[in-house]
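Given next, in structure tokens, is a single chain: the form predicted alone.
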Amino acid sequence: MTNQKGGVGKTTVAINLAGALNDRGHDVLFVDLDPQGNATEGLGLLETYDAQPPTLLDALVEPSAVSLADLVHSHPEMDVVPSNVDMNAAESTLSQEPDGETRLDTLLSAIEADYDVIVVDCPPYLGMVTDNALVATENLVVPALAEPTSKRSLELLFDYVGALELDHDVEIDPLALVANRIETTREADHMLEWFEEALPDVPLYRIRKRVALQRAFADGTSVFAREEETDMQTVFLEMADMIEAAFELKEVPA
């Protein structure tokens, strides 16, 4: 999940996606590599921000000495490993490893069989840590608001991700553009209608302000484990039937 521009609100649909998978019976573990920590905040983990180590950090330096099993949070929806105030130091520190940009790769690949969707949540910015995700996910959901400074933002992350495919010899698959906060505006519609014809082939999920998406963030849940409901879970709902689609997962059962 990432777009180097901020405020789109790419950590609440992290957390919504991941909410909805829940949802649909999947073992669901969300990684939050982002140094703010918004989401371990929108899951109710803010108390391990400030953890002693070992943190999320130590694991990408040394993953031989620290496992992310190690780092596992249980959340009534979800595994999380949060983020940590060591976190802003991850860009400086990677970047001067060995294969810096492969660690989180070699940390999923050692748990990934005990769930069926792994979601990491990237800083608003390019470098080391979003490489990471990037590397070792292969895939990309891309939440954007429906405004021109998208057009810019989606162009030249396009083109970071092509040279990252090179450099790593991966295919990065673009999942679903977000278009996110959208607001009724006859600029809102324009934006729309140029997601779909600037990338025809990525499913474009709408996803409207709603107070319940803010409340849920508050109190540290996605919308599927509140009461109140919204119109907006059925686009959430509809995301992780795609995600089922394309991994060839199964629906479980309630």
Ligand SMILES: Nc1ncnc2c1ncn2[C@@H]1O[C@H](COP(=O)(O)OP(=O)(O)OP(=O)(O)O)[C@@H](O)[C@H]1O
Second form
Amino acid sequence: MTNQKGGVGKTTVAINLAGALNDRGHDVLFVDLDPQGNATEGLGLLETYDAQPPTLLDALVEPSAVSLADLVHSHPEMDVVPSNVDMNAAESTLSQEPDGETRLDTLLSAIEADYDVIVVDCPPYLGMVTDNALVATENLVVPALAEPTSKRSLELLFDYVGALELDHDVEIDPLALVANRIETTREADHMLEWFEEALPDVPLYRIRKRVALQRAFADGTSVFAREEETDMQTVFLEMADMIEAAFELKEVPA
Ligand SMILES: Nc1ncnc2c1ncn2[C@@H]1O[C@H](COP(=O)(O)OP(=O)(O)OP(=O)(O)O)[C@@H](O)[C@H]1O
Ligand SMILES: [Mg+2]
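Could you drop in the structure for the form predicted in complex with the named molecule? We only have the form predicted alone so far.
The complete assembly is shown below, putting the previous chain first.
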């Protein structure tokens, strides 16, 4: 879940897509790579944010010494590797390490067989931490607000991803664009058209502004674990269907 622009809904979409995939019966691992630890809080694990070492940073610095399995916390809907306050040093620490962009890839390779899907929430900037997520997953979902500033942020993001692909000899697939926090305005309608025209091959999902999403965050779950229903569940389930199809997660009858 990547967009270097802040506050566009990366964490909200990440938690609720993970919740939808769990609702569909998949085993999900959620990795909160953002030093802000918003997803850690939104999954009810805020107390782990100040946990003593070993933390996610230690694992990224020394994948041979600390496994992600050592850091996993269970949540009713998914397994979670929480962020930690010391992830604030991740950018500077990893930039001094050889192959600092490939540490998450090494860590996930060791445990990916235990899960159907791994969702990684990125911080709102491009650099070593986001590179780790993109190189490890080779996929991206881009939440963006339906407003004009999103044009430039998407152009910058896709240029950046293109350069990263060349540097690391990987193909990073844009799985989805998520227009988030949509309100009914002409500006939003215009931007939704722009999204469709700018990225015609990438499916566009439309998430409206809903207080139920904020209440679920405050409760430490996705909207799928709560009694209060929201019409946006359908959209997250459609995204889960797309993930199932893209990665052939459904068992094909013999
Ligand atoms: N569809 C929505 N409806 C209502 N509120 C939303 C919606 N999406 C996000 N929000 C709210 O907007 C704020 C920013 O969302 P969120 O934290 O998911 O963005 P982010 O891109 O992860 O931010 P950051 O860049 O800081 O990591 C939060 O307060 C969240 O509750
Ligand atoms: Mg966030």
